[in-house]
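One chain is shown next in structure tokens, namely the form predicted on its own.
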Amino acid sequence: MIINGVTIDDTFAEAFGMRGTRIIITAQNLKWAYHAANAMTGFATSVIGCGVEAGIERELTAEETPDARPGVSILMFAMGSAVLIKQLETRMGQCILTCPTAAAFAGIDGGDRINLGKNLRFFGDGFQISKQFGGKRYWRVPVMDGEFITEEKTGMVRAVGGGNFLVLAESQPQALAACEAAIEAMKKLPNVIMPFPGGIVRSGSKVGSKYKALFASTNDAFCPTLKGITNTELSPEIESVMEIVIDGLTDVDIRKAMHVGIAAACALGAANGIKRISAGNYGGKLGQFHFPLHEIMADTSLNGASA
């Protein structure tokens, strides 16, 4: 398969079942909603070293939020329920409770009910009070700038993490430009995040290492500087490879994001140094979700997908 001169490898991305949740963060204005959300999603690029993968999903207008204030929604993913629950509570306490004017609400009504602000109420030292509206319980916790308002619980659902594709280009600036275009297109979709810095990964990994203490190491087959000394996957003209990793609430969400992201990267074309699109997998042995590149790019129902 070739799109605008870019070769699409006949391979698949391999992804894993995860647990996911959405939180709605509001504040006096978007500036402070982003301060809270950026802190909440900090150091959350990979479950390998961070416990959770998290990112900002989208901005919300006052008409879309429970307290009629501007806000943002964030998504958080973990390999297991216990890890996600603990990370959510810890990050809520350190990043939302502490942030001036911020409040937090459930972003998923279905799924398993897990604590959002239920335990944070104890910070009120007995002065906290609760109110119930529409079958949902909210807590008002006194703090020095007024009150911290939070919903008691949110929803946790089964999700998918680790959808991915690789951009292979003739130079580092060209690979980065293609990935930036892909991220901008993918950010328009709901239900997905790209958790790495700016949504892009330069240090793609393989399973295993020559060092016993490590269970993952640099993906040498896709490292341009190692073409002469390893079993490379790169042709001579490829000098830079970057990866985009996607987490989504469903496998369909991942497919939509991969489709629009790859299309955006290919729009730059071979004339701009974009030579191949590939994907990372483990031979299909580890992750239960497989995303074949040819199948996804041939699926016209995913064109311009926005929901």
Second form
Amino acid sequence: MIINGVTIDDTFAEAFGMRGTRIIITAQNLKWAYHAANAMTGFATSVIGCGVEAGIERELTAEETPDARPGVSILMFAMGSAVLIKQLETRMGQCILTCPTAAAFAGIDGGDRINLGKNLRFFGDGFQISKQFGGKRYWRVPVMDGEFITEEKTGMVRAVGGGNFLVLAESQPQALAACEAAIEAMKKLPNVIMPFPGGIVRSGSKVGSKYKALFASTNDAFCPTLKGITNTELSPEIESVMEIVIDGLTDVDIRKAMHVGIAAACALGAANGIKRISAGNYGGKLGQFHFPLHEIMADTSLNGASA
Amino acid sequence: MSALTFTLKIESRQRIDCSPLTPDNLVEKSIADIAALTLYSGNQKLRVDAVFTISGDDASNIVINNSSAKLDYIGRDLKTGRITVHGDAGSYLGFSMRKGNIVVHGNVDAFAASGLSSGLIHIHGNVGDFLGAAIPGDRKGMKGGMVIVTGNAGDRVGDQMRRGVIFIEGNAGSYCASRMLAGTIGVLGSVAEYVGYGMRRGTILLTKTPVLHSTLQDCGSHTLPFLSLMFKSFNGLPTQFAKLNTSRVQRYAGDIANDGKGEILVLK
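Okay, that one was the form predicted on its own. Can I see the form predicted together with the partner chain too?
Zooming out: every chain and molecule, the one shown earlier first.
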């Protein structure tokens, strides 16, 4: 398959079942909602080292939030519910409770109910106040800027993490430009986040290492500087490879994001040095979810307009 | 199907206990069965058809016409459906009600909504003392749900109330929210003396600064973001409280003679 001169490999991305949740952060204005949300989703690129993968899903207008203030929604994913619950509580306590004017609310009403602000109330040292409206319990915790408002619980659902594709280009700036275009397009979609810095990851990994202590190491088959000395996947003209990793609430959300992202990268085309699109997998045995690139790009129903 | 309608046809000098007349109690009963049910009035037993003219067949929608203040316990233990009362209602309206909807077009006597745990009671008129309060011997009054009163309320509104919302669009009597355990009481009109006497937790929402007794303490003026959250949840309710949108209040905390975790918020 060739789109705009870019070869789409006949391969698939392999993804895993994860646990996911959504949190709505509001504040006096968007600036402070972003300060809180950026702190909460900081150091959350990969479950390997961070426990969770998290990112900002989108901005919310005052009409869309529970307390009629502007805000952002955050998606957070982990390999298991225990880690997600622990990380959510820690990050709420250090990033939202601390941030001036910020408040936190559930972004998923269904699913398993997990604690959002339930234990943060004890920060109030007995002065905390519970209020119930419309079947939901909120906590008002007195803090130095006024009151910190948080919903007691949010919803946790089964989600999908690790959808991905690789952009292979003739130069590093060209690979980055294509990935940036892809991220711009993918950010418009709901229910997905791209957890790496700026949505893009350059250190794709393979399973295993020559060092016994490590269970993953650099994906030498895609490292352009090793073309001559390793069993390379790269043709001579490829000088840089970057990857976009996607976590989403459902399988379909990831398919849509991959379709939109690959289409945006390919729009730059061979003329801009974009040569190939590939994807990362482990032979298909580890992950429950497979995303074949050809099938996704042939499916026009995944076009962004329907998102 | 038309509403199951009870039209009061006698002028009773004694109070009549109407607790059997609820949707869950009357469903799948014929009019003859309903007519033969017993209502207690003092030490007398009365057949339903000796008190009411009965018509209609939809037991989930009960209407009481020509009602009087002698009819006690309307909607007692109500679990489902709707009761509409045209005329006054007696004491203990919606006593221990668990769910459903009661609408009264008239005045209501004492202890309305006592023990209410869920559902809505809408009173288009005035209500007597002890609205949403615990009956003597009980430790908790209203435990949830919502009461809307378009007129005035008597003394001791929400005495020992535990949870839920009471909206009074008129005035409230003295000792409003006395010994309140938690919940929310809103009064658009004025409240008489000793508001929040002995309140432990809970929120009283007022529009005018009341006369405060000495164990309620001024905590200053604040813009409380939880108020916009609360007002947003009132959206669409059939009350003037749904139109409130300010979150600027004067906050008084108390009753510090009883833990002091309650608050009186006076809207600005």
